[in-house]
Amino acid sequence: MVRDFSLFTSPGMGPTPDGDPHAAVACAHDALPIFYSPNNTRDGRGTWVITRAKDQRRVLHDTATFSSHRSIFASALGENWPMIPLELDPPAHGVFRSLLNPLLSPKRVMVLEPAIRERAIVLIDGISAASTSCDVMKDFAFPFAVSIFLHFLGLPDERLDTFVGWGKDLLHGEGVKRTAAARTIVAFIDDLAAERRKEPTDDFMTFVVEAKVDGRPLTDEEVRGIGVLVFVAGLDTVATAIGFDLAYLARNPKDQQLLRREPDRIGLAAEELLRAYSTVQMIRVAKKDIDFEGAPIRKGDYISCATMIANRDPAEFENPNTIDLAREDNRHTAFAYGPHRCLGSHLARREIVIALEEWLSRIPDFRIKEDTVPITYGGHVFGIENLILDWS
């Protein structure tokens, strides 16, 4: 049940010109539904890899057997505090989830939508006025997604490039860079919390430092755990999704034309693109010894529920490696599953749909610029470094 497989080092997972890490990782379905990979984490630890979507849902839903507390961020500092609510198990998870849900509910996202759309329009109109070509990641995807989350946190856009750099070092850097980025982000969140305690304003961090759970104020560590999670979650994933989506449409002009002719399809198409280009590996920790589909999982073992594998499962999706923008009943797990399903999924969905709507309505037929090559990579969060598009 041991297989040489890694989201970090297997073929197609390192930075690859014109790569397709999602197609590369789909090879996991050629093996057993669960196998052990000796090296499938950044720190070199092995994981049990769950390949079937139904089995991943079983793991992600069973919080009594599989813990979400891995301290994936704090461990880079040699510490053990959780990012909240992601790395809390029930019942504490439910307490903090209830506290934060209203801030990211569908109703709240509707209130934010005009500002999100305005940001997209300003960026795209600026690109269109300046040139007939751009690097989508640098000129649109990151400035769009990161500025929205900065607005949500109550921070100005001026430090956008700095924050994106911290996020890249943390999520994709090695060794010293990753640890340094983690320390920088923690110090920033701690300082921001202290500032909001002294001078409250109408923003997310003020809400957190003034919040109470079970009738008591949040501890400094809890405030940090929430702040770090929101900060890190807003830096990378939505921008990456937009990059993969526009790369697909650049390579598939028929689908690009379909969405131009019928923009009402964009919402459904975005779900299919989320399925096909899922980016996050979820890790759980076994709380006890268990036999899982014949695998002898022991207490403390890591279990990998990589969304990019589940969402290419042939037992769950017909022709899983074919992108069908009309696919319906799309039970993808791009935002995970169960109690820990992504708290920011409603906001992320709207950002992606609005980005596609405004890009397609304002930029004419686009393609990947001749003599340029996008570079993709695997890891805990799949990504795309550059995407040079041009149009005329």
The other form holds:
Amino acid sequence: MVRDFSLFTSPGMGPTPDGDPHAAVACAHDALPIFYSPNNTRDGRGTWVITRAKDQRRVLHDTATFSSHRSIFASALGENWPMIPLELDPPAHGVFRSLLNPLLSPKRVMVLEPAIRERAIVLIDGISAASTSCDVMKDFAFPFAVSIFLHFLGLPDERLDTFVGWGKDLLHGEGVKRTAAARTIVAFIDDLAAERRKEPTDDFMTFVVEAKVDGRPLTDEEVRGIGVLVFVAGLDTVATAIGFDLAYLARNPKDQQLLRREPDRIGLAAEELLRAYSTVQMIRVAKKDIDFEGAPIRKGDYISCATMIANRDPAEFENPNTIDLAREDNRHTAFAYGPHRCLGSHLARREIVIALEEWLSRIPDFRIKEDTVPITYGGHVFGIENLILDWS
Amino acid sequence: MRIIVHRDKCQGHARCWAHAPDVFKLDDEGYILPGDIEVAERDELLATRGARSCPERALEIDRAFDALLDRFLFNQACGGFNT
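Write the structure block of the form predicted together with its partner chain for the protein whose form predicted on its own appears above.
Everything in the complex follows now, all chains and molecules, and the chain you saw is the first one.
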């Protein structure tokens, strides 16, 4: 029941030229539906790995047995406070979720759409006027996704590079760099909250410091927990998704042509790309001993529900390793299952679809530039480091 | 066709609404409104797609009523109820 498998250290998980980390972890389905992986977190702890989508659904729904309070961020600082609402369990979770849901609901995202599209168009037109080649990550995906997210928070664009740097160090840096980034982000959020308490504006942080739950204002720790989560969650997930998607289309000209010819398909195609290139590993902590599909899970054990593994489950998806842009009934887990379903999923989806629509309508047939190699990596959040496209 | 809504299972993915916004109504937080949905025939394809894309299995397509109706119409075509 122990298997040499890790999202951090297995082959293809470190920075890999021309890598395909999603295909590399799909092999998890060759063996038992649940196994123990001795080194599957950044701090070197082991986790039980759940490979089947239906079992992941069971874990992520059963919040009474599997807690989401891991203090993943605070523990990097030797502290213990939850990112909110991700690391709160029901019923406390629901109170904060209800507070934040309307800010990122599907209808609210529709209101944001014109500004998102305009941002995409400005960036892409700038790229296309300057050259017939670019690094999509540096020149488009990050500036696009991060500026939308800064706009949402009410922060100015000029600090974009600084924030992207913090995010990189936090999510993909080692030891000291990562702790320093975590400290910087906490200090930044605390300062921002203090400023908005003193001088309210109409931005997200002002909303949070002025909000009430159960008839009382939020504590400083709660404000910090929300601020840090929103900051970290928005920094590189969408950019990474756009990177993987455009890399796929660069390598598969037939599918690129299909979406150019029939842009109405982009919405459905984006769902398939979310399935095939999902990027996040969810971790839960067992609150009690439980026998799960034959595995003796003990209180305190970590349980990994990696979206990229469930989304390649052959019991859930026909030909899971084939990317079929017309796939229907695509009940993938890219945004998780259960009460912790990604709060930003509606915004993320629109950003991805708009990015693909505007890129395809403004940039002619593109491919990966000769003599360049995209570098991919696995880990807690899968990523793509660079993507040089060429349309000369 | 009828869609049975398991409201307690809805987690606000809103995939149903993305396929068929006229069939599936959301509250201000983005979760589906409670109550089963009678789907008009012209909306059946989109409603089926919407229901089948719910990651939480919160939407159940109920065709029992359709089947009854089909049997009734079929029997009628054959000359009324088989008694």
